[in-house]
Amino acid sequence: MKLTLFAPELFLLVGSLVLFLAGSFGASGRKARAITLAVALGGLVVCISSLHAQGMLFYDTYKVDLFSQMLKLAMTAGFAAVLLFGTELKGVADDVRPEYYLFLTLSTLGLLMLVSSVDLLTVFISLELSSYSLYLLVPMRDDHSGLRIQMESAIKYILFGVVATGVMLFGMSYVFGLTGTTFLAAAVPALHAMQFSPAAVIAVALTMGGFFFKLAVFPFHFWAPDVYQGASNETTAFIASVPKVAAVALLIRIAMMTPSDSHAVVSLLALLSVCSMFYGNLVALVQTDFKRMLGFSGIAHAGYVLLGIVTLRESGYAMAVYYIIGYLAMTVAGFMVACKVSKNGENVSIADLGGLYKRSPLLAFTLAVSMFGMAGIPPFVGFMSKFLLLTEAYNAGLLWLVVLAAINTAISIYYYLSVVRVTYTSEAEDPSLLHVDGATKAVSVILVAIIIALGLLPDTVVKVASEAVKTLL
């Protein structure tokens, strides 16, 4: 076995083991941060160098693949991103910060290990790595309100995580009850043998119940705009951003074990796309919370993210892999204002970005390009990735689809914009100027850059997600 096959995992479970120790020790927040920016840019390098490794682990259990190194350099770059910006953690009590980097640091490493896990055990143990540490960083939000909104949104996170693992349980049970195996690559030859079997398709849908559930795609959204709520902003950016794209890796191997002309599943996907989009685009439309407006604009790009995956084909799989980074550049850039509006950790309404671009014309500019990707407005990857979904889809057939996801782009632009309308347009009730350190304001220029060159450079990211998507199975 070789061990640099699973370099990055080591690397922040290393980093978990330092910051357990540092924790039992009593070491301070501050120092706890220094150490897991320090796992989080290590984790990066690693990820970088170890991006075209390929390989079998644990007894064919664990597949690292172009397609698996290539999230994990997304994930651990996001990971990175959220430390680098939240600096002060304004939201979390101090003497709990230890054990926030912690779990913020396993999490992390489940959600590496699933995108690499190819058989049904390895995801269910990954899967429940990465959603517990998840589970306990939302309570862990300073209580300056006195509503304790984070124990309610707690409690609602794992009660529904829980049933969503319930289900996702009993597809599996299906899938190796139908196929006799655990293993991803001998489960899909024998479910598309029985591609015309009602247990075969239930065993599928049952299975992906779970990805749903992260990604929130309707009807497993419930949890999504409460938990964005409730949990801290800097909690929120990454319960927002990084875990999404694990969930779209597994959604995508799993679809995998599904025939393309697999009628049944395709209607399937494209009914919760088509609910996704417009439940998710219509309340955000009368949202005044930003972190409750981006949570249901998260249900909607669930919906467009299922446009690629409801193909069943290759191409479209590799365009739902490009949609996701983009997303995850735009979510981190829109969430990373919220944390900086914020005075002291609290929630920001769309009414507290009124003159932002007086208080930090940087922040402004960021938050406006975040949005205007989005809202899919050109040149930004917003633009270019909901595009060549829309193309997938038609050239898939899917006409109809096709026509409800651009009716849905315009209805999303509308609040979208208004978040910039009143960032440029309105005065703010507090003029000072907002404190930007200068590592908050190198992660903004490089989210900028980011979300412009994917939307007008798309080619590199769009050939390495054709390549990495041949290669999952």
Second form
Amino acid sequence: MKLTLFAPELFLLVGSLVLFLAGSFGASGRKARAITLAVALGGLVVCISSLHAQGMLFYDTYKVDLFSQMLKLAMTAGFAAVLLFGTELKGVADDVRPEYYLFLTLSTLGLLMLVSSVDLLTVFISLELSSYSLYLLVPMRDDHSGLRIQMESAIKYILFGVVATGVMLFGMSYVFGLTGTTFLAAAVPALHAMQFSPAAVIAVALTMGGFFFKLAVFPFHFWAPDVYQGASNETTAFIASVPKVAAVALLIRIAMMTPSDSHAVVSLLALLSVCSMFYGNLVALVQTDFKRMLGFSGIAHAGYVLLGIVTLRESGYAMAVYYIIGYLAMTVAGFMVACKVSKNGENVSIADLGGLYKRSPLLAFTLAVSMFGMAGIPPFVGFMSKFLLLTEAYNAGLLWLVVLAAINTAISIYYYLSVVRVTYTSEAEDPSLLHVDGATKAVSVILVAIIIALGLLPDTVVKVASEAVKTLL
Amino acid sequence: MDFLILNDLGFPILSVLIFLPLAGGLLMLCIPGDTAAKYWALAVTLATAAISLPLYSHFDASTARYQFGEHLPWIKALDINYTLGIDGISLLLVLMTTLLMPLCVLGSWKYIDKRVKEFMFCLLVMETSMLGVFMALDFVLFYVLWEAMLIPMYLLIAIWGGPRKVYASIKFFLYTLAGSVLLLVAIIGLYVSKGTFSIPALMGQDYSTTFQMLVFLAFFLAFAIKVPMFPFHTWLPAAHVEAPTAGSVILASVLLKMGTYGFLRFCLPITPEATRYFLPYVLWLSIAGILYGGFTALAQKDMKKLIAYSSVGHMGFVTLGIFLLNQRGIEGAILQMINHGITTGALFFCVGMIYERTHSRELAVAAGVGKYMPFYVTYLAFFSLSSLAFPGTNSFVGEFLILAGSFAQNKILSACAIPGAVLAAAYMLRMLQRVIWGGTDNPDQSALTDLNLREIVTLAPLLMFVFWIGLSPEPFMDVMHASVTNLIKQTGLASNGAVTLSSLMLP
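Mind sharing the form predicted in complex with the partner chain? What's above is the form predicted alone.
Whole complex next, starting from this chain.
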């Protein structure tokens, strides 16, 4: 076994151990943050260096390939970005910060493992590792309002998470029962050979359930707005972005079990996609809490991503990967602004963003780029990725789905636009200048650059994603 | 690639034109000081205008092929390319855009007093995307630029606009975006059916009738909203009234032309069968727009609204000309697009100048300035005459060609369009009379100062073009002839004969 293949995960694992020890010996939050930041940035370097690593590990249950490594890089970058701008971590009490950082790192570790898992059991274990860490992060919020919304959302998160896991396990048991194997590589041809019986459809659909939950696809979305609202801003930034990348990766892996002529799975995914888009966008229209709005918009974006998966083709999967990477950058950018605007770590309403252009032109600009990007306006990545997804869906013969997605894009504009409008045209209640530290400035500039560069020059990412998807199984 | 003549000027002139304003804008952000930003923006737009002039002098009017072409691969996965080129249809629009932009900077010199640098930046980004729209020969490139333009325009209205700027800006954004998302679907549909995003390669292809109908409807919705054709025009008066002067000028002069440009570039050559099928509807909608715009303008008390509604009428003439599908009609329409850009742009500048002095756009407030602002009313008079298509001015030539084209096709149609010209005379002369002489309740205008040198310089080039095109339109007409001939050939009308009276009856 070549442990070098496992380097990014190993790096984070050792990092978590260090954090655990540091926490046990009473390290301060500042120290824990420094360690975590070092782990994240070091992990980023390790991920880059192992981008082209390839091989199988742990009795072939764990696959390291371009696909997994590329997504690991994206997720570690997201993790590092959240840490970099979350300097003050205003929403989390001092005494739990070492644990906070520990679980954040563990969750990332679980997500990294998830994208490499090619066996139902490793999938399950990795998923649970990341999920349980996240379940713990949500109630760690130090809420000054006394409403203890974080508890409510944590309980919602856990309960829905457990149900989703149950659904997924049920599906996995079907897969195992039908094929007699837990290896995806062996299950795929076996399921394909079954001419896709109703049992196989149920197996695939239910297995996907766990990842629909992570991605907040309708009707697995209930947790999302509440958790977004209840968790501290930095935690939300993480939950809203990084796990979604892993969820898309796994959805693609599971979708591979379906032959591309399976009408049942296509209709199911298309239906979920349409419901997610309409539900997310329409409910987002009336939100006043910024994070909640992003929560509902996230449900809509989950619907867009499904456009790529519903094609059940490699090119569609590649575009879904491209989409979610772009979404990662835009979401992190959006939440970063929310973290910085929030005074004591409390939630940010859309009205709180008023006059941001005066308080911090850079943050206002980053927010505008993020919002226009999510709305799908060129030249930002949100446009190009939506466009490529729509093209793939059209290519797969799903014209009606493309039209509905296009209509949804138009609906979503309204609420994204109102954020930009408030940022640039209304006046702030508290017109004091925002303190933006160097790290945040750097993250801002990098994110804006990524959002524009990925939008204008998608070729590289699309090419790598297409190559990566080809090596999936 | 036989449709494209690659650029041989020694430098990629079209790319330079597109990216110079953007690069200038980014550089400007690093320059401290508002005044410096203004001068810088003026310099950048003047340089762009200067660079655009060789387009005219080196343009080969004898061919319908796209010239000064550039072709680079962009997104290989879907064979999307960075293809640029201009033909006789886009040449004048490009030149008009580059020539108007320095004037927009000049016209905002005093008008914009807050966040000047950001304003100038928005103007420069606008110029980049507008020029790109007229030059793009790849559908994705076109769409990217077409949509990207919404952001700076939205900001122009939302930040520097009038009291109801929020309402107007959101209405503008939502309307135009809602129109163009289906355009995107149509573009993808064309790609899926023919495997290319190249605009010229998609022209004159064989598509099924149903497919053409659907694509045409998607195109039509996007472009009709942009033009705007009656009854898709409701965003326009709000946006015009609230936008700052430069915003109104850009909206009227360039943005509206993108819609009619879309009809010419996409609807006619790509979906000719559907175009012929929907022809009667579009023509009657144009007539409705002409009459509606005229009557509504007649009732306006706000000068900006008056000109905004007159735009609906004038653009009705343009769409009428385009969908006549004959040489005279289309050439008249293209010329009228330019004329409307010049004249209406100038009229918006004029309203802005009054607004800077009186802080009102009400006709009653501006009444009777003639005695104290002789330069101003002289300009206003000439531009108003141009707007009502007075012989000797530019609009006369355009409108005459369109009406001549419509007479050749169908006398009922032209009989319905002519009242539009009469209405234009009515509302323009009414405005002119009020502004110059006022009425019985004439306010005291003695405090008003006449135009300063900057303002005189801003309007002078526009007046020059009013007379140049009006008295000698050949240099402007000659460049488009080959392209229009080719366009008509592509719609298949040359072989199918002209539009007859019976074909104009609604099926």
